[in-house]
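The chain that follows stands alone, in the form predicted alone, written as structure tokens.
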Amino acid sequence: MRLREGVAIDLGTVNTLVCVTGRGTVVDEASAIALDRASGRVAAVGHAADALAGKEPQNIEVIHPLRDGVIADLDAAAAMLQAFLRKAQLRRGRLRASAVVCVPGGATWVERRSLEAVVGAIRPRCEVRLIDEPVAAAAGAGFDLADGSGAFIVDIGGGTTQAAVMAGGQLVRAQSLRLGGNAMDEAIMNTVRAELGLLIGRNAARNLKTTLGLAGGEGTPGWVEAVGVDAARRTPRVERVQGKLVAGALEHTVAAMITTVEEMLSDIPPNLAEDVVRGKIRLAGGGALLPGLASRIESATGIPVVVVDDPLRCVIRGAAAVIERGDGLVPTQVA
């Protein structure tokens, strides 16, 4: 019987997932916390807090503690994660617990230390290890990280896009863009305002993004209704938003992602080329679900591109696999 409990944490810009050994994913919540301005107490966390964002409730401040995949508000992040770990109902055993925390590949030393500090403050004497998100994504996508074979993974999260080539669980080449799903949402919001004079919220922008995508794909509608506020009259209004408008708004971010992938391929070691082509480029993260993205990357690179199964949970699935195996893919950091 396992006495040493392990926990894997994917602390993302948009969503946070927590997986506990033997129990699977026990927390899948929005990375948000709502605080009462008067008392400073936590009013809500996760989806309940995120639902209040942009609605300007009196005396309530909604905070998204992570920006571009790393902690922007350390105190808020600690309070949010504490609530999530409390929900996970971790055991208080005599042996030291082990935690694997996913971190963007381009995170600085200071950003990595802040992640360790948050988990270490919540779980004293916990052995905290950091794993680069592309490595976890590759494990979650089903690549065998122990046999030396190569893999190409593109993890598109809310705040970052990370492309990596790996061999045997080790990063060979990696690039990180601080652009992801949030940048796409903001681009859609700005374009709809500029072109249609309509102010829409982030939820409406996300709906346009996931429904229309890059437009022109099979089964993709030509337009979607969006509800917002008329920029001139300041009254609610319903507008049909065309797919071409959304595709145009997304073009800058998508082009940057494709350029990153192409640069990675231009610098790939020859011995890895066959592994990458036969293993295909795998897309993970919520951004992988953008309609038309996989075909755009495939057309640009000439290499087959597939979306992994359940891309939203790919990273946490891989981090959980690392804990279950207890292998040495990530260095040990003790908080």
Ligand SMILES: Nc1ncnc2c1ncn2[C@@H]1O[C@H](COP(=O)(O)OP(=O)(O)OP(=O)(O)O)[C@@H](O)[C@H]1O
The other form holds:
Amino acid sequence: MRLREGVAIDLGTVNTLVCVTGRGTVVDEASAIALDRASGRVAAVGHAADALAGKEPQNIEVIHPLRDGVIADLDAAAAMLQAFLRKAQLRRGRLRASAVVCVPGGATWVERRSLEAVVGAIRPRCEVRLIDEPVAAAAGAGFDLADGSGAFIVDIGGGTTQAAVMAGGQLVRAQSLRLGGNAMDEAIMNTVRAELGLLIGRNAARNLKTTLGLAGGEGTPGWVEAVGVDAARRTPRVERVQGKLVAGALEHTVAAMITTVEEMLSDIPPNLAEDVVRGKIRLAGGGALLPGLASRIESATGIPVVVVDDPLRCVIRGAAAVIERGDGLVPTQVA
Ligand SMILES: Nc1ncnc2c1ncn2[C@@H]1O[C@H](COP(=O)(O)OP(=O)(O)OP(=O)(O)O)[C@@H](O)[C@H]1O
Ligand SMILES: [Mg+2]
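Now the other one: the form predicted in complex with the ligand, given that the block above is the form predicted alone.
Let's see the whole complex now, leading with the same chain.
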């Protein structure tokens, strides 16, 4: 098997990862860029930029260039990716060999083109190939894409939830919801405001989500302290947020995800049913780590559900494997 040089890029709504063959993951950053309002210069990228988000620094604008898994701000996305690729210290001409960029299964032609355009603008002579994220996720989850067996994978990211049934590296059924971890954060922020009169930021909401989730927080007293601003008095306040409140806030988003999985299961070709049940439903993406989600999907579907190893890196791992194998896996689209 020939080892080809190449770069894999997972430009996600919340996190961007870059992997170079032979060197592994060289960038694992927040998808954020901070620009100086006066000069337009890049003040920070990645985690450093994201850390400023919502804190309203007077001279800095923080941009998250992706929304729902696709590019919402082309210029900001290009500047951010350029900074990341500089950080990756690619050898000159290396990106030209082959770049594989992950794209959400449900992306439109225009959205796909804009991803290609961003990478193409940074490395004009680069050969850019797109790979559907569920295909990469299945490879990253350890499914052998070369044999014909079936796989069911659900990638729950920050802006999208993508469920796919695959056979032999080809998508058989795929559905993409423009809903993910960000929607969960927003639901928690809204519920805490409505029920407790407390305005909390995204980081506090994320902490409630990752600690309590749907399970109410095993190993915790069933609540977590959150610090925010009292909605009436506009002064900082500390509040105990109960697990039940957080689980209730997440219900709508989780129900939509489960409906998607159920719809796909109800449409599965009979010849793939055994592979799917025996291979289990694999959860990837950061949302897979939501406490209580795997068991919730398992009890709704009656099919075993497992979270893949290191789910936040599953897509990039799979994309890198596809380059390394050099098996010419072509981007696949399902209507
Ligand atoms: N332990 C956890 N519990 C619940 N959610 C988590 C946990 N850890 C991370 N997340 C969430 O996972 C999301 C990020 O996951 P990921 O990096 O897979 O998304 P992405 O690839 O950037 O987004 P997308 O694929 O939708 O474009 C965020 O919403 C984050 O809050
Ligand atoms: Mg993703």
